[in-house]
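As a starting point, one isolated chain is supplied in structure tokens, in the form predicted alone.
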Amino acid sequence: MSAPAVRWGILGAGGIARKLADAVTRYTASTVVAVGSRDEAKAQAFADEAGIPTAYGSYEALLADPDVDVVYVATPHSHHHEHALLAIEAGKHVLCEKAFTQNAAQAREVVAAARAKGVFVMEAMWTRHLPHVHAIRDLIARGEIGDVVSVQADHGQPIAHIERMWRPELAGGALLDLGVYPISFAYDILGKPDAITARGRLFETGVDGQVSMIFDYPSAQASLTTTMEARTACVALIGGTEGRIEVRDTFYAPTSFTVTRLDGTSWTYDGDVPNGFQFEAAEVARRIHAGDTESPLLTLDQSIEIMEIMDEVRSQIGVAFPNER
């Protein structure tokens, strides 16, 4: 609520645009004032049960509005390319969910098409914005568990029944969805690999259904895994040379940690609110307010790596999407 106010327009009108909205309106000082759709009765439903004042029935016409301060790009990542780029070229600032795009090559262009405009641009990771995460980075920097050596994380959700995800054009397969999650929370602690191992199962389509990855650093190793087949326990473990964190269900969204030291002490951060978008929303606003075009937070440089992280993974376990370039 202390961060300043801006004004949000919604780029899509699915689930996780809810989520933002619901984020915005009832835990900033920040409105939401457009939603739009390619189907203007669904950004009038959307509209009418978010309380937003204002529905189009097109992107373009979303852009157009001059009281949009930033867009939320919530589509497919199939389409965060070509959408994140449509609201740089129309002056937004953006907010574009992950993944940030389908590949590499795809980020590199909204990058550049972002510091050639002069807008603000983040990749709407949230875990790196939530109190317990936070707490996590400053604790490995005053030293509390040693130097970390092991990270652990997994992501399962059983969503395979959903349309969406089995179509390749659409860029579907756990990677992108679920995977972009362990990946992101292992490259916050332990930055980008130096080498990658991964296997994977893939589905008739082509798409992936479940993913195993080893990360390799100079002292390190992070073992991440996905699914869209089966819930997982969704929890997150880093080791350290003097104790442990261990992330409880559900890693990525407000939760709680429990820190044990090898000298046999141990504590419990609470980390649990409610919704949780809220945090990257406000550091959207603070940051536009002063005058930065990325947040330190997760740089679009770091973005980039993350999407090369997945290229190569992808790579590995023979997912190519039809679309991409």
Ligand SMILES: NC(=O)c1ccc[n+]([C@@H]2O[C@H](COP(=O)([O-])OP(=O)(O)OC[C@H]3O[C@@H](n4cnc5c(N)ncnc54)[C@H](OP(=O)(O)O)[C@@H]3O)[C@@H](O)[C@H]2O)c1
Contents of the next structure:
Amino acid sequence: MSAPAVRWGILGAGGIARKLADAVTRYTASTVVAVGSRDEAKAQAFADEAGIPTAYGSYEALLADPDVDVVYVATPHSHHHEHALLAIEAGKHVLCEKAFTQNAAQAREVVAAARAKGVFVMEAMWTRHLPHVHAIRDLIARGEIGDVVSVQADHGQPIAHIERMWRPELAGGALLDLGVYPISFAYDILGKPDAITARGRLFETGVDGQVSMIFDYPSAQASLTTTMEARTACVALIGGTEGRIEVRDTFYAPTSFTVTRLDGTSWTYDGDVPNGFQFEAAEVARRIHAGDTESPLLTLDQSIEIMEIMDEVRSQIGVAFPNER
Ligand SMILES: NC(=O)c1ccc[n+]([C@@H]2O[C@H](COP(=O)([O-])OP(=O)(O)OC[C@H]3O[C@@H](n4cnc5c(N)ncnc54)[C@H](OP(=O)(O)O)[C@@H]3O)[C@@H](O)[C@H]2O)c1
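Okay, that is the form predicted alone; can I get the form predicted in complex with the named molecule now?
Entire complex below, previous chain first.
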């Protein structure tokens, strides 16, 4: 609520767009001024439900609206590249859903276009902005658990039946949709790994149903798992030379964690707040008002590196999308 106001336009009237609209409307000073859908009736129904004043029957019409400052790209991963480029070309700032694009080559193109146009762009990895994640970063930085030697994180949801999850044309699979959370979490703490080992179990359509990964660092390892066939524990564990952090289910959403130090002391942080998308929305508003073109909490080079990691995992497990280049 203390962040400055911006005017949001939503591109794609789907499931997650509802959550962002709710967060912006209820928990920030900003407003959602318009929604664009490929289907006018769908846009209108979404607008009526979310209390948004203007509904457009095409993405182009949304992007032509001068009252829209920043566009939330909420389409499937397969279309983030195309839709982010459209928004940037229209001179709009962009918050683009995860996974940022299908692959690193597409991510580099989006970043180059954003830099050429001078607009703000950020991947919508909302976890980075949550209160408990800020607290975890701070306590690691002040040495409370010593040197981090181990990160374990897991994300499994039983969503394989959803069309965009099993269709390779929509860049389906567990990795880009769910695995991106443990990967981005490990990256946040340990950075880009020196080596990656991945094993995957593929569906008949060619997308990954389940992936297990080990990331090697000079003095640490991360072990990360994801599946789209089961609701797994969705916890994260960080092991340090002086103590450990246990982040509760669901580690990537607002939650609590417990720190246990080698000396036996233990404390719990409660970061359970409603929705959670308001924190990334507030960061976007702050950066735009400051004239920044990216956020230090998740830079564009970091989003490219995360896509490079997922490219490497996909090459090891044998997943390619039909429309990527
Ligand atoms: N941050 C999070 O917690 C979170 C959670 C879930 C999903 N997501 C991300 O958000 C994105 C959308 O996920 P979602 O669950 O909201 O999906 P969804 O409900 O299927 O909505 C996606 C929207 O994209 C638009 N679209 C454009 N081209 C499409 C095509 N060829 N096929 C299908 N839809 C198309 C559609 O909007 P119109 O019909 O209105 O044009 C559709 O409603 C994904 O990248 C996903 O990873 C993020």
